[in-house]
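As a starting point, one isolated chain is supplied in structure tokens, in the form predicted alone.
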Amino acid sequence: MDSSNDEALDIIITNVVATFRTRCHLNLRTIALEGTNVIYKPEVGKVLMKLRKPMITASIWSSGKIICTGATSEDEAKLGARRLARCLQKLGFKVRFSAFKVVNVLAVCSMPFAVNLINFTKNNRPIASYEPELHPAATYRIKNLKATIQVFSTGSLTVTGISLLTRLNTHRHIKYLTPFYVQLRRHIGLRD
């Protein structure tokens, strides 16, 4: 990559999905009647609970498994999960916070140039696929990093499936894909 293309990429983590267990059975009806910011979904067998700080939404099942979505970092997801466990303790359940795990991370990035998706897919055929009838983005799978990158013709990227240990891990995914972008970059005035 030449120095004219060395621009700082603004990578934004938009969603962190985490799970944890309470190690006790939860009565969903009690949570729905006594809890705050709660939506009871008896047909699905779960309760949705929302927290304001940090801004997360939790899906709670009677088995004690809880999935938290909406956090923007691993620390925020853990803090939200612990606050949720504390809310359940205040409702009278013998909750013990255990088995916390980050399951998925969604990050977005915008490249400073557009991409010709057809050429991009042809040059990276085994790991890239593009079906314009089904989805407007090309899907690029990186097996050794366990990530899926959605590549849009505008130069926007959506990175999913990352186990987030550090934010540098996300930057590594983008840097892995950047050389392909540079060779397939096209001017905005040209058509596919």
Given for the second form:
Amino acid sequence: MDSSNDEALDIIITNVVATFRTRCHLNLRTIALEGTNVIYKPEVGKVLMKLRKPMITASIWSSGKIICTGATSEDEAKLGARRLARCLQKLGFKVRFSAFKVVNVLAVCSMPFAVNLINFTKNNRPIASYEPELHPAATYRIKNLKATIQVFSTGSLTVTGISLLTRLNTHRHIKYLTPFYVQLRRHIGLRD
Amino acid sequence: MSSRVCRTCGGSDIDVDQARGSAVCTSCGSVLEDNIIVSEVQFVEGSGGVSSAVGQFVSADGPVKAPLLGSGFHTSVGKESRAQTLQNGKRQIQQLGSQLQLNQHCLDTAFNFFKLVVSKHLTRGRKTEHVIAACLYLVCRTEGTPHMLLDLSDLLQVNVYILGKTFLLLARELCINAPAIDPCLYIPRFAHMLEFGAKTHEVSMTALRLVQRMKRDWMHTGRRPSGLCGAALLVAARMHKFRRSVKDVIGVVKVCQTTLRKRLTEFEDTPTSQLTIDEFMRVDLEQECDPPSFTAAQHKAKMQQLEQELAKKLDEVEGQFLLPPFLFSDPEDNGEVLSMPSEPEEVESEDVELQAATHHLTEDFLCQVIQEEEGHGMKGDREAEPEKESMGPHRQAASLTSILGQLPSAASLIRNQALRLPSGDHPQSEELDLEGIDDQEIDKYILNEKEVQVKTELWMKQNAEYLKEQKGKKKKSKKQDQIEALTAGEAIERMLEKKKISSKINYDVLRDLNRGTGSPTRSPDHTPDTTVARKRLNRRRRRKTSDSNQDLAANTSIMGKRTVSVVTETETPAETESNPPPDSAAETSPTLPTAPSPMEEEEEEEEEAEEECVSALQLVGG
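Got the form predicted alone; any chance of the form predicted in complex with its partner chain too?
What follows is the whole complex; the chain from before opens it.
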């Protein structure tokens, strides 16, 4: 059953977050005034720069730390980061590309059946938590894989974690959870 | 009494007499203990015949030091910080809890939670009010009281999600499994607030039934319980002929109008809504529904499928029209083909581009073909060239040239794309690997000079307020002076002039450590001291303090203290540099005039210390 489920399940990575350092001080005002597609937030102290080619948004701090979000794969994230560094180099800063690290990966998956969140949380007490007042999904934290899975009542899941980098791990997460879902399947034959 | 061994004979048979309070060895008769201390409660008769226990209760986690004076004397000085925290927490819990009308039992439980939290060091880095609110909410959940997190956030004027975060963390750390919220819990509370008068109970019951029905129909997973309650109460009110508008309900339940409407619509979609009021009260439909978001998602999926099918059909229909022009080479059928000029061209152009892109080496070949075509063109030769199947009829030549004109760009695109594929290993060095980065494109990200000017102006105008604020802040901090010193010792000295490191160090004693036999130098200090003792604001103490600072500097360097970077001090606006330094020491004079103000406070404090020290010295005979 697990293998057939794997084939049916479509796990799509939607967001990859990465950080890197430029090892030099950046003047945010220069970047803000001379770059296109930039938003300057002086209250927080950062500049948001958006690239088009890999659709990436980067938060740039004056210390030289940069966080890139919005890439759809690890390689894309690295490419986007390098482009950004190149862009900063052209603006006149002595940029050096160092300490590139992928920090978080978000993937989306959807089960073909709906889930009863209340029973689900009851059966998985300390690991799962559900607060309808705060968020419509139940959060399930897998400690050994260091991943968080948010389960919605429609059956869609979002999986977040660094260990998602290899596709194998993603599948492992889903495999881990499928038995639970099978327990909680609502036995109504209305699904297509 | 533990059985001990007798000291004289070594026998272990010891007789303990509680009445006399003595322990005697039975074998040799030696008295081991007299006046045994008893740990029993004693009672004393007070005035009016009331007997009370003697002694005080000392809590396990109370102050380590036993309360010194009597039972009624509560000193806050000398208590442990932990006890203070707990006391503070208890006070806040009582305050907040009474606002929520929680009973004492709940408040005590909340306090126990708080004690657990403090012992696990979870209060660090969090505002006490957030932690207390989370503890109270935890109690509300475990007891099942109809309090929402929203109420707490209302009272504290804090964002709900921040409180929620704290609450979730505490629940996880304390391993407390709060039972899930049941919307039924909130109904009586909201019904009461809506003022149904005598019929409140009936309306509540109806609303409860409605909510249970909603639960069966899977409307409540993933939704705020208050929204469901609002919808249920609205319907119940109408059923019992009370006129409650959407606005009233919203004010009580605290959800948005849109949400309420949505819930009502969803309920409308369930089969239960078709029943009449009487039927509803009597009958319970067996059938259950899917959650509304699930049905919506399925609906979407179906729509997408339909669209795809439509698109396919459209393609098929187009395909029927597309085939003939390729096969036709007769001039007579020109008319028919001309009726669809755009489509074949588009398709062909795509084909042509793709093919040219993949076989860009045949560019030359294409050019040759075009020339041939143009040569033939005047004659009206419509034959499709066999070499290139997609070349099509002659009248396409014009479009072809335009297409071929674009070829170089297509070719360059392909070239660029090939380069843009990420290469394997990136070098570990910190140098930026420029592979795969198109410089031209990056240049587009940078504005040229004119644009920069325009943007600068715009930005300055937009953020004028912020810039003003920054200027104001900078002015205050700019009064800091750069310390220029020749030696480290001097630097420390000057720094010490500006900033007093600790109020708990008696600098004078520190100074005297270094100056063992420096008594003659002290005498000139004494005379200014006495004058200063009378006039606190006399600034002529500068000399003394500079000396003291020299010694301090020496001491600190001896002790190997790390020099603290000079922190900017806010200058009191009233300070002026009117008092010239009486000091003749050249080195210290340039810096001194600029630092009269911070010294003032030091002077005053040092004065007092100085006075005490003087007396001590006098006593010692130094």
